[in-house]
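The data below hold one chain only, encoded as structure tokens and taken in the form predicted alone.
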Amino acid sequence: MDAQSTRDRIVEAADWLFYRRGFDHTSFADIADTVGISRGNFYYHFKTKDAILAAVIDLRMTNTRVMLRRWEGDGQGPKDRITCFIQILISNQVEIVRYGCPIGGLVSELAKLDHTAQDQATAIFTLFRHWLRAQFAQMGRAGDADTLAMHLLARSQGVATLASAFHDAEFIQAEVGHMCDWVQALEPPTNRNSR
């Protein structure tokens, strides 16, 4: 196994464990055991837990950018792209019901720890905010695009938190329907009639 693939496996394992157990409750040994490598091999790639955290945040940011580019490349309109964002609650509902939102959970935990990486984790939310704002602006809502983007981010985070608290996948499905209806109602009639 080459060095890069070992490093990638460490980061993927850390990402998985940070989401399910939390950053603070995941040890080097937990990650090394999950990957199936020795402590020495582990320390060759990462000297500190903060270095692993930085790599996990980079991975999540990269994956988010790839997902947003894929939605952009699908050639759909802004309403359909916003709907893709909302639908990730359905795509990930099994894990959300069990563990909450991976981004929201990490940002909240880092805030409680007063960790220096909180701003880097929050940057993923900022990426979503800017992307949603652009979509709402393209829908003809440039004047309140940022407010709408923040509202949708807040609502999706609330849905993830409550679905996890109550272990309720049906709640996610119902709320996704309401959010999609809300986005549909925001689309100016001229956009709807031009299809």
The other form holds:
Protein chains: 2
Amino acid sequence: MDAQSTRDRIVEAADWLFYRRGFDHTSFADIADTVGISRGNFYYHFKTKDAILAAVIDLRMTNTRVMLRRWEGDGQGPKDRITCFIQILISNQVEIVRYGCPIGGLVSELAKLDHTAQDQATAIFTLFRHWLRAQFAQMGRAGDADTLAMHLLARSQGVATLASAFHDAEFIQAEVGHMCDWVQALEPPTNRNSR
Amino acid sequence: MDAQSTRDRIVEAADWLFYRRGFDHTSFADIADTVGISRGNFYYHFKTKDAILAAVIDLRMTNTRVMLRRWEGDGQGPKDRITCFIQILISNQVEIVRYGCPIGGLVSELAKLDHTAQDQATAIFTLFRHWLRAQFAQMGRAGDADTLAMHLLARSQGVATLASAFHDAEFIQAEVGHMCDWVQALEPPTNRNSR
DNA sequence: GTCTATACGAGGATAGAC
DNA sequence: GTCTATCCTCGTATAGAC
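For comparison with the form predicted alone, provide the form predicted together with the DNA.
Entire complex below, previous chain first.
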């Protein structure tokens, strides 16, 4: 269907490997093997490993934007859209149980490596944060929309980490249920609500 | 005060470095420099890097047990003890904002490295899990004590990850407040409570 | 117990042929 | 655009002197 360029295949393979093995622990040989090209050819497309990382982050940014836009287009209310966000934990549960959250994992690793691309990776989180914030604002919670967005982001992140640590998919399902209930129970006007 | 053995100093330095730089990214040279010994001497105390990792995990297990036991001895109720757990996010906030959660970080990294010590690292989480479970049970929530323990563990984990990603200490404080409120509001008998 | 010196392999990166 | 061959650095690990 798609005559995918070698460059695209490299980025895709790197994305896959960075998620499963981590950035630092993935070697050029690993990527080259996955793509099916030689290590030398590699450098025709990317001069350095950091350049590949930048391309991977770019790809994830684009994919994230597409996904958020798709949820927008579903024409439902903000609560339904936020529920779409929560549900990705279910859709991706098999991989999450094995490798955790791709974004959280990358951000954490780059922080420890003190890598210059740290902020770019965090920008993917920011994409979700701002999108969630907009949804909460549409629910009439403009006052604490950002707080709610961060809260939900953190909960999702924690669920992914613990599910991975304990290899527990059922935990994801239970927590997703609680988060969905929490969104449904959120009320527009007053701020004396429980959370 | 303490005539600390070289071995102990190595383990302590490794613990420190594994937290800040990650296990894989920490080299023998890094540890040797931190301790102030030569790389050669090193191998007199530990044959392999994995042996150091095992010692570090052991140290963390011991330290965790001591901490949990200390909270037990405070002679207060289970709610206060759980609050002690939540409050470590505040006590360690400076380091958490920089490097995230030491346990979650290690477990995630070892999972990606497919390291044999994965389960040992997860055992530290299990220590907290069982301890929290016991506290919730003492509150009369024996029926869903483990669910509550996992829930709180996940929330703490998520807070650490997000606080680190966004370099945001205030977020920790806000979320700690919510978690403390949540514990206080938990009721013993019925199970139709909000969460 | 601690040191220096060194073997060995892996990984990032380059040169140049095809 | 893709390949092979090669360089260089870094990191783990060992040998052996002090």
